[in-house]
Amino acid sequence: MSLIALYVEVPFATFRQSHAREYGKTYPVPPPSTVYGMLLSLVGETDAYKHCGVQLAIAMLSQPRKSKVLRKLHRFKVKDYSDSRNTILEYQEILTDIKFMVWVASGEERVQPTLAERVEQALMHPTSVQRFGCLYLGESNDLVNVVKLVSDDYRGESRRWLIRDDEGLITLPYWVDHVGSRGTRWLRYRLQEISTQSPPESSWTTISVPFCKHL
């Protein structure tokens, strides 16, 4: 099983939370989904099933501090798009200071390249790889600063590790169904700081969903 660790830094980002309405809360960590759809951007896949299987792991390096800020939205109410009640103001929710590692296993992938095979290439050898559009890390205005491959014991500090926990007070999705929210995916977890430079057994996501056809 091809097995990769990746450093990953975010100025600030938004991982706004699925049920928030006009108040733009969002989680305290990147979810697992978000975490997957930047490394597709990464490798410039577009098929977001291509790798169902890919299993994550996630470290917390920092403490992203909260902020808020009013925003002027857009949406679409009235057919006249310059019509003054396709905008809104609204407050959202902002982190700063993002930093954390993620591994990233082939598990049960059925494709080659796998996911982590494909990641390491491309930064690697950046020119082998079409892609489009920046790297951001939720939304599409929240740029990675750094992503770059790293061994298991970079840094020696403790990391807050993201444990699934059935009881946990974090509850993230691990697929996002865009067109409907049907098929979202969601699991609980908890933040815990462990000694241990390896992801522990719990700290894996299987990126998974029934009906995914490369499974």
Contents of the next structure:
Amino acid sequence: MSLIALYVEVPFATFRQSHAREYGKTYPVPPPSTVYGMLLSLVGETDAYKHCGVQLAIAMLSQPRKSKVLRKLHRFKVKDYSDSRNTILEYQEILTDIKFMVWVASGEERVQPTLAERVEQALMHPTSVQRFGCLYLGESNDLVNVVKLVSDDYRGESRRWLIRDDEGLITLPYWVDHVGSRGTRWLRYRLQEISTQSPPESSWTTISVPFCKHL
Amino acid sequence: MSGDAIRWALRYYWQQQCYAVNRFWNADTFKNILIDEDFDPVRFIDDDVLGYMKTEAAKEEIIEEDSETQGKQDNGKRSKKTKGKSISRLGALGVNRAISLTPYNRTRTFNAKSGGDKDRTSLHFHEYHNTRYQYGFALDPNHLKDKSRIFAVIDGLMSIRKVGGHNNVFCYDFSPESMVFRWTQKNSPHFFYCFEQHSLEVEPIISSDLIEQVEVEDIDGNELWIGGKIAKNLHLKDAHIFLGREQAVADLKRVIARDLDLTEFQPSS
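Following the display of the form predicted on its own, present the structure of the form predicted in complex with its partner chain.
Complete assembly follows, chain above in first position.
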């Protein structure tokens, strides 16, 4: 089974909640769908369905603090681009100091090379990978500062694992339908501090959708 | 300070330097004017460097008739549903938030409105922050339609002026007093927010984290260009260190031109 562990560090990010409207509410931790998107960007993959079946496990190493900022939001109410009605001010929540580890397991994938193999290749030999743009986590201003391959025992500090829990208070998407929201899929989680180096069984999330053409 | 504010200032710099920009700022009417609604990253530097997104709503949407009525031309219409569309381009440049090097200490001024009618805003406080800001950016030059635009990005960031703040107090300078560039093939920079200032009375320094990363060779010092006041008395293995900002930029541009096989620094027409 192809399994790798990554350390990721992002100074600022906002993980916009699926049901947020003008007020830009953020999830407290990076959702599996967002992390999956970052990994696809890292390897230069534009087909979101390509690595369906991959499993992710996330452990937070920091406790991101939440702030609220006022920002200008563009919308198109009237055809004239310059019309002031196309701009409104809205609040947005942002998280600061996001550090986490993510394990990528590609045992259930049907494609070769697997996502874990491609990520490993991209990080060890960046020039061998065709990709474009900067690496973001969340919105396209939330630049990733560090992403690197690590071992299970990297930074032996306490880890707060994202554990699947049907009664958990954190609902996160593991698949986002960007055309409408009918295909978006969520799971419920809790954050739990567990003194283990390897991902607990209940921390794995499978990235999959019913109509995934690669499964 | 948001990355968007910095991106806005960068675009305005290009406009003032007579580069072709698609989003043109009219300083008299305080309005952005879009030159080409279809966008053109070849023609416009801002479309290329900063990216864009054009969205178009569905023009026609008729949702009706179940399967029983399909095919009966008189009683039912065929389902006709056009989709909206969006054309977007991810910009080659990413800009992070600018944050203050020192915490806000609640400094305020007391002001009075002069002349005219007095109202409830005649006496007012202004909060202000005497500080420096630091921010990070990343650029993928291979994603540019015109790779030589990388020089326009560097020149813009070195000369940037109007970033955030009041409309009428754009008078402070946002161009960098010191900067650290990393010219690398790596996927992530590993040194964002590498300036530290422990109080207003002392000058900023490079973070011990960056120095350690270079010392243990996690970051190749040869990939770093450091310029400005921060470079004073700084010793970092293999790094290109210049007291002068312009010297640092000129040396970096020379290496970029060599690596990207660019023969001149002149902006594209």
